[in-house]
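Presented below, as structure tokens, is a lone chain in the form predicted on its own.
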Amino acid sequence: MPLPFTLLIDPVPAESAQIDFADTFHEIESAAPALRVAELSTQRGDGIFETLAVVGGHPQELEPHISRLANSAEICELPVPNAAQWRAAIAYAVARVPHDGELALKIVLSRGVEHGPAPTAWLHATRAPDHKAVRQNGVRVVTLDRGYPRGVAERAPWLLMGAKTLSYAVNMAALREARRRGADDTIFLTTDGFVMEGPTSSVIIRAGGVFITPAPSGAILHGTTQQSVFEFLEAEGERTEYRDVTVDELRRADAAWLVSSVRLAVSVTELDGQPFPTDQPLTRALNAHLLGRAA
């Protein structure tokens, strides 16, 4: 099956078992119309997603993903997803996708058109852009303020924080300013100076001999990549904490790292403006090993 493809899902409850979920699967042309005009997730990105890498044939960190979408439905209320039916779309898509190379595969969870009976689903899958280079060469990168402070997520759960939804916009304009700013990529900050998460990745220093990322919370997300390196540092003899960063430390980092389903592990080169120093041993180790991994 060419690429891209795209699957639409008829979304079953939770707890339905014991049925044939290929039956609630429809694979369209991906040029095709799929979506009415009053579906929410285009009209106020209303809904929640996920993004596996699939490499060879396999989908990574399958179930980190299925069990980050079912925290995000709850956060968004939204219907639990049946995770079973998930596993199952997964599985249906990566046997009709090409197995050679790397595949960025989408799943998307909308609450569907305005008073609509029923929440909408799908699948996509594209080949990856080819992250080959700034996997080697890393990435310059600026601090932005996230315009909040620490533990404001606890504090206003209705800002969806701790949710993956479909409202990328503030992530696509940090990117943006990023690039004016001379710089690919960049680092959020509380207003009062922890580190965050990137737009689209979760962020590692390693000081003090320790490999060190900002703890999960309402804010920010637990990063499905970020754990499948913490286990490889870990089976290395390596430290690892979970903890609140300051941005001074992050500056004192003796190497940074922005890491992602489908990019993986990135060096951070430069930070506003200066030089950041880089273990790129380090870093090809990291991404042999995600890009090893099975399902």
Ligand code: PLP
Contents of the next structure:
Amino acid sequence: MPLPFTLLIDPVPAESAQIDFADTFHEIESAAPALRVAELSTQRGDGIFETLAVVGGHPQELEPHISRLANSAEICELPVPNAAQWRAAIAYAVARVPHDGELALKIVLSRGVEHGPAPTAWLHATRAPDHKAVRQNGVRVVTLDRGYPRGVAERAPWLLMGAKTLSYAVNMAALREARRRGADDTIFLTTDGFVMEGPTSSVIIRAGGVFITPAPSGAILHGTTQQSVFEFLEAEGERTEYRDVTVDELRRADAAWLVSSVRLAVSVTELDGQPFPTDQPLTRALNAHLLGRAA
Ligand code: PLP
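Structure of the form predicted together with pyridoxal-5'-phosphate (PLP), please, following the form predicted on its own?
Entire complex below, previous chain first.
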């Protein structure tokens, strides 16, 4: 099957003991009309998603993505996803797409059609953009105020901060603001000066020989790539830590990375207009590990 590859999925309840899901999958032409106008994903961004990398025919970090989808569903009060059905849908797609190079595979679960009986689900696989240059050269980053203090997720759970919802308009606006300020990407800060995450990535810093990432407190996503990077670093004998990171610590760090499923690890080369130290040999090692997980 050529790319893009699109599959509509009839979601079955989580408790369903069904073992063959093939009749719940409907392959469609990627350009074919597929969603109803009353669909709440398009009307309100009311749904959740995950984007996995598929490298050499292998879906990366499958289980962490499936469990984060379940966590997002819980936060958004969507029906619990049937993990076996999602695994089967991903396997079905991966068996039908080219196995060379890097692909991005997006899975979506929306609240469905207004007053409709069921949620809507689909999967869409495309060739990943070529990220070789950015992995090699890194990104210039500006910090941007996310507009919320630390602890917002507990105080205002209706903001759905820790869910990967379809409402990425704010994240995209932040990237446009970063570009207006002459940078490539951004790191969100709380109003009280703590590091959160990028609009499409997790932040890892190295300070005093320790690799640190902001604790996934409910206000940020627990990145699947960050988890894989930490596993690699720990296996190499490095120290890793989840904890609050202030913007001053970020500024004083001796390296920092933005990590995400498809772009993988990229070094911060400039922070708020100031040159920032990098460790390119380590960045290359991280990306070799992240790409090699297929082996
Ligand atoms: N934080 C946000 C807001 C994201 O959108 C993403 C990925 O798109 C991440 C973090 C990194 O998550 P992952 O490594 O699972 O791709």
